[in-house]
Structure formats: structure tokens, C-alpha cells
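One chain comes next, on its own, written out as C-alpha cells in the form predicted on its own.
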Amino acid sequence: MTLPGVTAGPPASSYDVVIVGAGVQGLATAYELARRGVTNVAVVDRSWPGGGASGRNGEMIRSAFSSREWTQLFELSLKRFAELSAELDFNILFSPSGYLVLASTEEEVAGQDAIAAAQAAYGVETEVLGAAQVRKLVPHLNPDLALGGILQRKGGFAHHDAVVWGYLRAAARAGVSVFSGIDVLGVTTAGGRVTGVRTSAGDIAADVVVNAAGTTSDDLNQTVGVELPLIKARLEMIVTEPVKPFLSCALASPHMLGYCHQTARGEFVGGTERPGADETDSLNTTYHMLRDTATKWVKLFPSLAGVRILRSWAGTVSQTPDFAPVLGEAPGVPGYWLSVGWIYGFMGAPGAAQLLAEAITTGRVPDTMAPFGAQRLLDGRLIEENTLVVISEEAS
């Protein structure tokens, strides 16, 4: 059975761009092209679209980061988020009820303002609050962890997997193929240029090829000799049954490592990490970090305790050193393209896609694009972010 949006049969021997990696990265990219007129695009995925991190991930959206890097990409994919919907003509359930980034420390607590001053510089606004307003707002919390907090009003989650299904019909409406159940075993090159993938249903041909294939991006790198510092790491979530609604905006807890928030049926969404990266592949869940979250999310919310957990899942990203996205064109290898390093991944689509379309198109990196190319890791010029909720083993 062929899904709704997945192409029948096999791919044809050529394409204008084949995109391997059929996730909300990949399927917006394809979109994005085809609004600017590339329609004869292939996107390739050995799962089914959206079965990677697409569909494992927090849902969360925020563009109020610490750098001007992150909060101008992520500002751009924010106002997509807003418009997708009705673009798409695809209910993406895109909620805006706010994004609290919480202190819990006198030392998160402190620096707040700095945070807030700069977030009001790159455009995008956003509220210090203190413990007291902090409580009034989600009054669930623990109150020796709701020290202050920076809210974005216009942030949110959406749902990840109508986001998904909403790119992909609005691609396949625009005369893009989608392929699944095909894995693409390397990328094709000649005289230093690309020329297009091997695949398990045989060669395709295209100048352009984009890598968006997620954990396995780097495997896919290694084929045409890009060598970058990429790595896999490992992430678990928990979904709880119903409850009454306490919670009424997405929240991040940088101290807790935890991100979580309440759908519209009343299910808790929550998770949380640890020190360093899990770099093993299993998509199976573990004791210890369902202990974590779930111990975790009881010290921050006391009245979550006895709350049934209706399930857990994990789910697989790549990562670079600085946690910030490569997207651009790989070095050295003309026509090659990437949009790979993705652990907001689900957050930043909507804006990067967009940008990527732009550059393939026109052949010019836009500026919000230009410091996410991948020479800065190999030069060591490295992104720094301090409102992520993810720690480095070496910092820890």
C-alpha cells in the first residue's frame, strides 16, 4: 500500500535535485524548491516520511536564543510557523501559547536581563519574569525551582507529525516525488562535482543533491570524502495520560535539562537529557532515563506524582560541537548540499528549509544562512548558544 503523498514505483534515472531523507527537513526543502519554480525534485527515504526525529521530538518552538545566530534562524522559522497552516492548507496545529524558559538558580536568575537585552536587539521580544510572575503563570511549579524565567509570548509547539504530513502533501501537490523503502548507499561524483546517488533501486542522476538524512547524515557524507564532526546522539520522551490543564504554555528547564509541554487533550509531554550524548542507535526506551524524566518532572511539577505514563519512545539526531545546525554547500564538492546537525531540528525547518531553497536557487547564501556553513567547524570558529537545553560531557 502506497501512503497518501509517497510516490508509486520506482524513481526515475534523473532528477533536477534529489534530496535524500524524507523528515520535516528534507519535505520542507522540497517544498521550498518547488514554490520557487524547481518541481522536478526526489526526495528519498529508506523509512517512511516523517519516521526519524521528525516524529520523536518535543514539538517546541522558539526563536528567543542567546546569539544572534540562532535567534535570527529560528525568528524566520517562528513567522513560518505562524503562516504554515493556512499556506499549506494543512491544519498544523500550531499553537502560540507561549515559551517559558525557566530559572531556577540565583546564577540563571541573574542572568536574565543580559539575555533578554540582547533577544530585544536581534528583533524578537520577549518578557523577564520574576518568581512571583513566574508562579502566577504556571502555578503547578515547584516554587524553590521557579526563580524567574524569560517568556516568549509568541513561541509554542506544534504537532510534529501533521507538519510532516502537511509538507508532504503540499510537495507531492507541487509535483515533487517522494520515495520510501529506498536506501541510498552513497553519493555519485565526477570531476570533483556531484552527479547524483546510488540507491537500492538503482542510480539518479542530479546536479544537486541536498543531505538531509539525519542520524545517518554523516554515514551519507563519508561517500563523497566530507569529513565533519558529526555525531549520533540518542534522546527519550514520555507522554502521560489526560489531566486536568496546568500548564499553559511549552516550558524549558536548562537546569533540569528538561523541555515539556500540555496538549489540548490534557497529555503531559516531557523530556529530558543528561550529561553528554547517547551515541548508541536504539530506538528502544531505557529504565534509567524514563527514571530520570520521570523523577525529574515530579520535583518540578509535585502533582504529576502518580500520574500514569501512557508511553515513552526514543529517538536518534545527529550533532556537531556546537549543537548548531551545517547547512550550505559541503566543501569542496560543488552541487553537494546539507542541512545536517539538526537537534532543534523540528524547530528550525520551516526557516532553514527556506533558506537553503533560496541559495540552491539563486546561488547565494543568504546572511542569515552564512554562519551555519559547515567551514566553521572545520576552522573551529564555533556557534555559542547558552539557552540550549543539552550539555556538553564537558561541561558537565
The other form holds:
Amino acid sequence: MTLPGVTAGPPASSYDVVIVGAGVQGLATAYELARRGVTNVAVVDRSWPGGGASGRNGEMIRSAFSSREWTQLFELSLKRFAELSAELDFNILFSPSGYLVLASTEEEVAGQDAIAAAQAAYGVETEVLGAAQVRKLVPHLNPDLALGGILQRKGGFAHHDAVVWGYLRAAARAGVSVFSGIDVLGVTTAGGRVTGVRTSAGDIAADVVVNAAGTTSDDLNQTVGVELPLIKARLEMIVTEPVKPFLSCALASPHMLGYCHQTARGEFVGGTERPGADETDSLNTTYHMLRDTATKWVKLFPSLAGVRILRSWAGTVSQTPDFAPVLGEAPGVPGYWLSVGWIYGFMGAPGAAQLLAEAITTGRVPDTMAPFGAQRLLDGRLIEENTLVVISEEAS
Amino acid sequence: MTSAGEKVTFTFEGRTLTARRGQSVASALMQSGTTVLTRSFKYRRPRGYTCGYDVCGSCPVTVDGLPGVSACSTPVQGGESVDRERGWPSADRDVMRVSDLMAPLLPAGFQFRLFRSHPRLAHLAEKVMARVAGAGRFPTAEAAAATRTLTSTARPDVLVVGGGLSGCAAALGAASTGASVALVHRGPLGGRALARSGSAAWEGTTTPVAALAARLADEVRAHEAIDVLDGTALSWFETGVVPVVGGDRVVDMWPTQLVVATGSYDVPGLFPGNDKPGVVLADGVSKMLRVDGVVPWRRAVVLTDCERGDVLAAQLREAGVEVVAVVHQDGADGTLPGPRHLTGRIEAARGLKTLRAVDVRVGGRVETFDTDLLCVALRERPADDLALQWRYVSAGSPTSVAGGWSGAPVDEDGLAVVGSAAGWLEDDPEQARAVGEAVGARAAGVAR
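Complement to the form predicted on its own: the form predicted in complex with its partner chain:
The complete assembly is shown below, putting the previous chain first.
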């Protein structure tokens, strides 16, 4: 059975652009290319569209970060999320219900004003909340852990599968071909320039190849000698049985290393992390993370005690040393473009795809995208961002 | 048989009901005339007792403040308070039932087409839907406290999951080799076999299955090397741990060998109204009549595609239920004298709240039978989830494993599958015991 939007039959022998990976990055990039008149595009995936991290993330959306680089990229994305349902003719169930970054320690509370001031300077509207305001916004929070927070009212969450399906259908309508079940074995070059890809369904010629392969993006880089410091990491989420609405906004807790929201059906969806990356691309869930997640969320929301977990899942990402994505043409391989190293990929895709398509079609790198080039990692110039729910190996 | 328990009382929505301790909450409610146990989540269709074994999710009730408790598989203890969860003003008469009338306007995926050009309206609609649909409740603080679990660890040579006829036989086989054995089973040992007709060979004689299951269950309970846990095996994780949840404790099991004896699932029929209270799967019917000892039906139609139709018709008649027809789909036929045997299919199960009539299509015409039970006795499907999961998780990828079992005994290193979980078509406790012996010998050998 073929999904709506997925092309039946084998790929042609050449395209203008081949995108590796039919996740939200690849499909959004294909859609944005088509919007700019580049429609002879193939998106090739080893599995089904959205089968990787695009359908396994926390669905949450914000642009309120602490650094200029992150804030500007994700602000563009947030604006796109608000437009997408109408533009794609598909309701992506974007809920601008607010995004709260919870402060649970005195140290976090003390840092809030500076972060909010920076956000204001970058053009993002946020509110610094005190303990009473946070408890009023989310009454079920454990008061011991609800000391403050930064709320971005325009943030929220969207249905991740709907975003993938919306981009897939819109790209297909515009003439893009999307293939599933085809392994891309390597990138081919001649004279240092990209000539296409080698796949399990034969060679495909293309002057432009985009690596949007998620967890396996580093494997593809290796086939053309692009050496970036990417490591694989597995992240897990749980979903509970439905309960009455108790959490209207998306919530991230840097203290707990967790993020969560509640769906319209009433399911509580939450993920937590533990220090370090386990460097696997296995999609198995693990017992220690199930326990970690359940324990932390019951601690933060005591009412969840006794609520059953319906299901859990794992997704994998490929992350960079500064946890920021890599966007742009790969150093030393003209025609080979990267949209890799994402850990906030669902949230960033609509903006990044627009920037990437602009760069590919005009040859000019947009200012918002420039800081995310691969060269920064090779030079050791890392982007400093302080509001991520991650903890590095060193920091642990 | 648990039907011989002492008389106790419990509270149901403010009324005091009498039951025998140990009978299922669902059977006690049905005895008192309650057939609608809950309402469906979205369209608020009435739902009732269906599978009998906590598989289908059609009978969640709130017991002492803990929501989502399966009425079919929870024994009455005496003194508890039971409430239904959905429906306003009650599950019997739910005004939200009107949403079902709108169902043709709300096909699957309607939300992705709704208000797509009007984001504010879309967001508002979502909030409204959340208020209507998000009807689940938090457990009360007392109920939540009671679910707080104590965790312990066990490292048996062999973990048998499922304590039906095959699981008990496999556990006895494994224990006979000197291996340490843990057996996990939810509810009374013996499982579905306790309610089944038919017979099986054991130690040279042919014995009724129900009696044999009860006997093997007794032997398992009495065996020093077999640790029996009343609970559910959550999953097999990649580190090799099988967490078992039961009552107020979690036991992290680290078995050397896993034996999956999780039995089978009943398969629902495909026809309009197949979710109506009164449409009950075969094992659920057998359990109600033969384990809980309650006969909440008067007239029955049996739907079948195999020999189970005659078996269930005979069980129903023995319990005093009039079997008006056995409908053989896929051209099967039956031999049980008495009921009419029709070759055809179910056109519809009808009745506003609970089943009142069944329309049967036979060739070009439709016959209607007034009945309060439609027993769906189709060929079972192996309950092989845990076994398949063992393979998938071992492979680390959801795409690289071929699923299913051939019906032959499965015994590979680390995993054995026995009984109907492995697709065996006949009860064969001796073969299950032989697999248990092989697994036990291997595990004990590895462990030493």
C-alpha cells in the first residue's frame, strides 16, 4: 500500500535535486523548493515518511531561546507554523497555547530576567512569571518545583504527523516525487562536485543533494568524506491514558530534563532525558527511561500518580557538540547540502527549510542561516544557548 | 471454580449489590441487570462486557477512586465502591450520545480538514473537543497512594509468562529439571482453559481440559521451585529485563530463558453494531457461564467459522440459554442438534442501548432473530505479542523481522513459545511440558 503523496514505481535516472530523508526536514525543504519553482525533486527514504524522529518527538514549539542565533531561526519557524494549515490546505493542529520554561531552583529564577531581556532584544515577546503566576497557570504543578518560569504565549505545539503529511501532500501536489523503501548507499561525486546518489534502486543523478537523513546523516556524510562531530542519541517519550484537561501550555523543565504537553484527547505526553548520549540508533524503548520518565513526571505533577502509561516510544537523533543544527553547503563538496544535527528538528523545520531552499535556489546564504554552517564545528566555534533541555557529558 | 465464594456486598453508584467474593465485577453488575458498563470515548456508544479477559477495553469502571479498572477481570472483594465513568447524566442515558448522530460528518481524520484556513477557529474547536472528549479522571489521592509500588528483583532460570494449560505444563516441565522457575499470570491460574470444553491427553489418560487446567494449577502452586506471581509482564526490554506488575509491586525479572505461554485472543466479527452490549466474544461467554457462574442472557445467536460454534452453543444450552441459531460464515457447517444452522453472515446487530435483535443474511434474504446475546465464536488468533516483541527488540529495528509462528513448537535460545500463543491448534500440555523440560535443562545448564 502506498501512502497518499508517496510516488509508486521506481525513481527516474535524474532529478535537479535529490533529498535524502523524507522526514519533516526533507519534506519541508522539498516543499519550499517547489514553491520557488524547483519541482524536479526526488525525496528518497529508507522507510516511511516521518518514520524517524519527525514522528517521535515532543511536538513542542517555541522561539524563546537565550541566544540570538536560536531565537531568530526558531522565530521564523514559529511564524511559519501559524501559516501552515492554510498554506498546506491541511490542519496541522497548531495550538498556540503557550510555552512555559519552568524554573525550579533559585538559581534558575535568578537567571530569568536576563534571559527575558535578551529575548526582548531579539524581538521575541515573553513574560517572566513568579511562583504564584506559574501555579495559577498550571495548578497541578508540585509547588516545590514551581518557583517561576518564562512564558512565551505564542508558542505551543502541533501534531507532528499532520505536519509531515501536510508537507508531503503539498510537495507531491507541486510535482515533487517522494519514494519510500529505498536505501541511499552513498553520495557520488566527480571532480569534487556532487553528481548524485547511489541507491538500492540504482544510481540517481542530481547536481544538488540534500542530506536530511536524521540519525543516519553522519553515515551519508562519511561516503563523501565530510567529517563532522555528530553523535547518535536516543530519546524516549511516554503517553498516558486520557485525563481531564489540566495542562494547557507546553512545558519544559530544564531542572528535570523534561518536556511535556497534553493533547486535545487528554493524553499527557512527556519525555525526559538523562545525562549523556547512548550513541545508538536503536528504536527500542528502555526500562530505565520508562522509570525515569514516570518518576519525574509524577514528582512534577503529583496528580499523575496512578495514571496508566498507554504507550512509549523511542526516537533517535544525531547531535552536534553545541546541540545546534548544521545548515548549509558542506565544506569542500559543492552541491552537497546539509540539514543535519537536529535535536529540536520538528520545531525548527519550517524555518530551516525556507532558508535552505532560498540558499539553494539563489546561491546566497540568508543571515539567519549563516551562523549554523558546518565550518563552525570544524573551527570549534560553538553556539552558546542556555535554555535547552539537554545536558552534555561534560556537564554531568 | 471461584463461584463458590462467600456472599459479600459492594456499592454500585450508590446502590448496594450482593455478589460472591471472587466473581468478576462485570458479572455481578450484569447479574443486577446492568448491561451498559461504559460509553465509547468519542461517539458515546454504549459498551458492555465483551472479551472477559481485559483485552478489549470495553468495560473500564472506577473502583474505590481508581479509574480504568477492567470490570471483566477484577474480582469482587466486598465493601468496595464501583462507579461507571462516562455518560451524563449516567452511562445508561447519555445526552452526549448525539455526537454519534454527527458521526457521518466526522469521518476519520476530519480534524485535519477542519477550519484549516481559520487558525483561531481551529484552535477554539480543539479546546471545545478537549472539554468534551478529555473525560478521563485522575485517581483519587487514596487510590493513587495504593498504586505506589515496591520494586524488587528476581533472577529465575526460567520465566513462564501465562499460566493457562500450556504455561502450567511448561512450568512443571522446567521445574522438573531442577531449574528455578517463575510463572506470571493475571487472575486465577488455569486461565481460559478453566472455562473450556473438550479434553486433552495427559500422562496416558484423556482428561477434560477444565479439570486438567485446575489440576495442573494446583501442582504449580504446590511446587517448591515455582514462584507464582499474580500480575502482568509489561514487556521484554533490550537489557533482558521483564518487569512484572501486580498489585502494589513491580518485580524486575531477569530470566535466563523466557517461555511465552500467553494463549490466544478472540477475534471480533465485522458487522454493524458489533460493539453493542450483548455482542460477546466466545471466551467471554464461557467465562461468564462456567467460571463466574452467572447466566445474564436468555436467548442467543452464535456466529462462527469453525467448530467452536457448536461448542459454544452446547455450553449455552447447558446453562439454560435458548440458542435460536448458529450462523456459519465462510460456508462452515455444524452438527449440534437443536438450534437452526444457517450458512450466511451477520447483517447487523440491532438495539438502541443493548442487543435486541440480530439480522442474518442467508443468500438473498435477511432473517431477524430476537435475542439478547450474539456470541462471536470465530477462530482465535495467537496472543504472541510478547514473543514477537522479543524478536523485534532483539533485532533493534521495527522493519527487519518477519512475524508469526508456524504452529510448530518454538524453542530457540532465550525464547520458547508454547500453546495457542505459538499457533498450536489443539491443547497439547505434554508437548508444552516437553518444551519446558528442554528450556529448563538449558537454563539450569547455563546458570551453573
